[in-house]
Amino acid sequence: MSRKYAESEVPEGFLVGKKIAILGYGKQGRAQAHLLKKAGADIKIGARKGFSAEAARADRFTVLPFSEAAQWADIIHFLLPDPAHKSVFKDHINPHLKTGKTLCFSHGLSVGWGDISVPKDIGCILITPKATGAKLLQQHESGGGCITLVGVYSAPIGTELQLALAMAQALGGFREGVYETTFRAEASANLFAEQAVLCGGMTELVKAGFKTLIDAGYPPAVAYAECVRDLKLTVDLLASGGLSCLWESISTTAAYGGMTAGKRIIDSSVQGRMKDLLNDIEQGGFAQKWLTDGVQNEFEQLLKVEKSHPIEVTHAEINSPQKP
């Protein structure tokens, strides 16, 4: 069992005055920058010229080139897309590292599988809030939080764990629970869940259900409503109260049908394939492929195919403004 940390382990005011460079100002970068600033840290944004830099300036943050951000900061927090980590680290960050600085990540992929080689005298920590950036801000503003994972890869200073816990506190982690992890364990579980269930598995199940109804002669709007739009209701019930909440909140007809028919679709052979997928991820197969130069072209082609799926066409038709 991984350790669950107590908020009492966070030194009071630990982040006040700490110089944190947030590399990248996408949804996660923006959310974490605002919350860490609120906790008293001195925040600057490391970004290239473009949309993210302009967005950060619009939010009244100082924006620096990556190299200058690395020179200035005590803590260098990578919130860039994973494939960008290696080149940014090599060209802009590593030349300016010195004892006393700490590298920080919110995803364990690039460090866990060696795309970034952390110098022995540099601290390296992981802080992973299990929420999108928008959800992270929304939860924090409403007094809530999200489960947060923290890990320490190297600790030459000796206070790296306290730093990770203080950052987790600033992000609202203790309102839901802060748990110990490692870079590889966090990345493996996250990649598996995304690929097998949350993104890959769910979208393929939805597409298969949609096509089955269409092939049987049902109107696209009906197939969309049943297999796509109603999915949110099910997921919200499951996330808020677990399996029992789901089964007890829907009709007895839906509950009985789901319990008895679900295993006809998702049988034991699926878990066998899931185990194969997890093993491939743990052995570095996905990391090796995803962090390879040129894979972005394949990704763009896959995304193009997804955007042309009949579900997208039906979604646009249903949600287009109605003409009088």
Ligand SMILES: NC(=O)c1ccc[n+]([C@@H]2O[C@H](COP(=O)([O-])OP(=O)(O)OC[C@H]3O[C@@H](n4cnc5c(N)ncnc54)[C@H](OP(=O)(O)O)[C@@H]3O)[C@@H](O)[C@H]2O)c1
Given for the second form:
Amino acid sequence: MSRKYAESEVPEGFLVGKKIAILGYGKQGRAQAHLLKKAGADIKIGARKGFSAEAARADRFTVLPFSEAAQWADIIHFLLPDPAHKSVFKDHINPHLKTGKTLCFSHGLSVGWGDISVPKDIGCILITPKATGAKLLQQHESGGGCITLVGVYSAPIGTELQLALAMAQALGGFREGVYETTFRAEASANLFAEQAVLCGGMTELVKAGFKTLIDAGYPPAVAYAECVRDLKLTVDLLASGGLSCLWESISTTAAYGGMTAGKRIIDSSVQGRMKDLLNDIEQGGFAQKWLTDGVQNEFEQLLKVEKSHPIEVTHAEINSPQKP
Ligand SMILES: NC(=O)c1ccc[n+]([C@@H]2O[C@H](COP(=O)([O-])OP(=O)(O)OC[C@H]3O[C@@H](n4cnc5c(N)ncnc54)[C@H](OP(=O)(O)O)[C@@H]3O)[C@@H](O)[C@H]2O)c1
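Okay, that was the form predicted alone. Show me the form predicted in complex with the named molecule next.
Expanding to the full complex; the earlier chain stays at the top.
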């Protein structure tokens, strides 16, 4: 069972003056840099030359090349896209690691399946806020937070768990709950949910519904409004109040139809395929494919196909400014 941590386990002022290099100033990098700085940590950004280095400077952070950031910091936080972890670690970080430094991640993928081999005398921790960077900042402003998972891969110093909990606190985790995990467990559950439900399953369901209505002769704008745009209404209800909130907030016609017909579409055979997918992820099948060079081209091709889907055409037509 995953343990739920209490905020009382976080030593007071633990982050004050801690030298943390945030590698990458993208979605998570920007948000976490701001929140960790607010908690008193000494933050510098590790980045290559380019757009995000400029953005970090504009936000008044000192920006260093990756290797200088690794030499300076006690805590090196990888907030780069997962496929970039391996080469940045090998070329810029590993040569500067020495006892007393701690590696830190917000996703378990690259350490979990061995893309990064953590040296024996180096600490390694995971802090995963279950929110986008923008949401993290937004929630922090409004006094909210999000479920955060923390894991300790190695702890030669002995205070790595306290460090992870203090970072989770700075990101607002204790406002909703901070739970224990491992690198593989975090990554497996996250990848599975993204692939089967949130991103992969949801978009295929939407595309199938849209196509069914179009093939039956309904206008694309109607298919779009019914299957795409109204999705947000039900997702918001489900996320804010659970299943009962969803079923009780919509019409009884929609609720009865949904509860009875949904199972005709998502039947028990789906569960079998979901289990296969989860097994594949847990055994490292996806990690091996995604973290291998070369798959980037396939990714770009897939993105191109999605961008020309009929849903995109309809979306553009509906949202283009009306001509007088
Ligand atoms: N996004 C989320 O909502 C979310 C949630 C939880 C956990 N995570 C995890 O957080 C980590 C960061 O994800 P993210 O979505 O925040 O990443 P991201 O926004 O895509 O990261 C962009 C940053 O990485 C730099 N970068 C990209 N490719 C690089 C390369 N090959 N070499 C060096 N720098 C490179 C970019 O620099 P340039 O501007 O120079 O390109 C930019 O600073 C990942 O491990 C992810 O799984 C993300």
